[in-house]
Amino acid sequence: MRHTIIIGGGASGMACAVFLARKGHSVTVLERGERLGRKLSATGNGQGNVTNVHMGAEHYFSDDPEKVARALGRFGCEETVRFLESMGGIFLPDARGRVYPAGRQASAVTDLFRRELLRLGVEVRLGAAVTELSHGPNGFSLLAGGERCTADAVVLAAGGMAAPNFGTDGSAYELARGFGHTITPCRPALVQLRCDPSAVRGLKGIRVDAGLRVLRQGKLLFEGRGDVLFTESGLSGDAVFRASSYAQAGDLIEIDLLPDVRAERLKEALGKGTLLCIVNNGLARALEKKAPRGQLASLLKRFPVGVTGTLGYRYAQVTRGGIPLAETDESLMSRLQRGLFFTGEILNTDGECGGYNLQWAFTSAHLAAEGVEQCF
């Protein structure tokens, strides 16, 4: 029987592990850490939130948009949801999309994949860091956690570089350059900003729900509505985080305060000599220091704020860049070794905030479990 072993134990090597030992494929992962799927445990802010209703390549970050879209079309949202419910539990979509398990805990979503890889009989080997791949005539050599093991085909689902805490520190990627593979430029992304001190002193701890613009030298990049939390630092919440797909360093951010409430009207509120009732006491008496009373309004639906980068990798959910799509084939065969897979964050394919990042780990898990079936 072909042998396929897989590099990483996060969700897009999970899926694949699952995928191919339903097929009847004899499969290992190789899990550096000590336990699989710490990274999907986390996701969501714990909730776990796998995918998005609102699915679509415009979502996503990519050097082959194109193949992005015909990845999904082969498996979507819809095929996500149904290939989680087939290993068990129920998943609901919220009032935005984003798709989640109907008890709320993403941990649950890791013990469901735990459960059906034993019962599928994977062999899955812990502390296994990979520290060797290269390919001969009689296949795929790897050095793991200090043995030698051989593969027929090697899916390689180890990540990027965000969230190094999980084991992903980006060492994957000189696995793939030993068989000539490029990588183009890496960043954080889905990630809090850093942003000049003196616009967010004062406002530690205060969380609003606002719009959002980025504007680079004047034109506009990203608007979006959603949480915003003022940092020591900078900004957090699930609009920054959005956000920071588009920001960079001298850009500016524009925070509407009150996104629900017309600038005549708040002018009109404004008036009546104070600023209880419209927002937060420590944020009003923030804007106050900011702001002489007749700039107020303007201030409130315009509160500019400079970017001048991010916390890092340390801090971010996904890595921006990677191994082009370009250098793969539909099935995200490596277009320079045959039998060679790639599938997740490792890939130069990112998705916004919403669940769309996961969703490519199990798009990309399925075509790369195709192509290892096709490829034998």
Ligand SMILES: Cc1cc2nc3c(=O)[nH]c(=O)nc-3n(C[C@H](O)[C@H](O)[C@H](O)COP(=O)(O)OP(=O)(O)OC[C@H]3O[C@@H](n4cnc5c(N)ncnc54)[C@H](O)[C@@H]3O)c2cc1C
Second form
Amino acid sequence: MRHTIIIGGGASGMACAVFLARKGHSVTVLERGERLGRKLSATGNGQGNVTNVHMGAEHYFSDDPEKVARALGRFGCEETVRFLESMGGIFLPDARGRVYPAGRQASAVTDLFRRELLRLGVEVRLGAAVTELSHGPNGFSLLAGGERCTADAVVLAAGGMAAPNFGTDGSAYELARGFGHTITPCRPALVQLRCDPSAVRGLKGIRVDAGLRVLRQGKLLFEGRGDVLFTESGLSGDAVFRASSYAQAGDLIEIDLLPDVRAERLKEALGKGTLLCIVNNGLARALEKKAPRGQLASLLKRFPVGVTGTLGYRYAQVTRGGIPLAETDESLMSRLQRGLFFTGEILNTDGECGGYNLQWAFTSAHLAAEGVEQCF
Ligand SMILES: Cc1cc2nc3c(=O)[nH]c(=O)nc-3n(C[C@H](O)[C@H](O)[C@H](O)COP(=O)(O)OP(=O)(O)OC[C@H]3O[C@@H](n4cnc5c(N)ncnc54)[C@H](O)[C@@H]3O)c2cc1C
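Switch from the form predicted alone to the form predicted together with the named molecule and print that structure.
And the full complex, kicking off with our chain again.
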């Protein structure tokens, strides 16, 4: 029987192994860490936001958005929920369309995968970092944890560079480079922004539902609304993660701290001489130190924060950049090496915050599994 090796036992690697094993394929998962799915277990603040009912290519950044759209058309949110529930569990959307397991525990999603892999008899080798990958007359040859192994097809599901504490330091890009693949320049995405310290001084720990605009030399690059959390070094929260896909050092962020209150109404309320019951008291104290009373209204509607950078890969949820989709076919098989597939974050496709990245992991895993079947 033809044998497939999957490099990386994260979200996309485990999903691909399940898809293949269910079709009767012989599969081995090689995972460098001592446990499967460590990153998956940490997703969604530990609650596991696995997909989103508002699915579409417009939520992704990629070199080939049309390919992403076709891929999501073949395996989108509904298919993901059906797939996950085929292993067990109940998955439900919240009011914003973000889908979570009903038990709200990301590690339980990983456990579902582990259980299914065991049931299907998939071989899993832990502590097996793949350091060499080549192809010869007898198929693929790999060096994993110091041991040589062979395969007829290989799925490179080794993730990107975000959150290296979960085993993803970008070293797997080298395995792809060995076949002539290029790597679209990478940067951390869905990450806290580092900001001008004087702008955020005294605000640490304050969380607001705010409107947020990213401006570069006066040009609007992003506008969104959601959670904004002031941190020691800058800004965090849902809206900031989304903005981090656009913002870079030198940009200006304007925060509307009262997005539901029109400027005229605010001015009228401020005429009573107090910020009480307008904003959180901690925020009020900090704002009063920053601006004279006459400027408070405009400060509340357009609170300016200069961006100095991001907190980097260590704190990022995902990697922007990677292996271009243009270097793969419709099933994400390498155009440079038959039998070599890519899934998940290692590809130059990343999504917004809200379940889009795990959706890509599952979508790409499904495509690659179909491709492996056709390639044999
Ligand atoms: C804190 C956090 C929260 C997140 N929350 C969400 C969320 O709620 N919703 C969402 O959609 N996305 C979320 N993401 C993003 C999402 O987790 C990733 O996009 C997704 O896990 C990528 O799947 P993957 O299979 O490509 O890679 P990973 O899940 O990163 O798995 C890659 C695996 O490959 C292994 N590996 C690497 N190199 C080698 C090698 N050479 N040999 C063998 N094994 C190797 C790694 O150890 C790792 O286990 C979050 C990310 C983080 C860090």
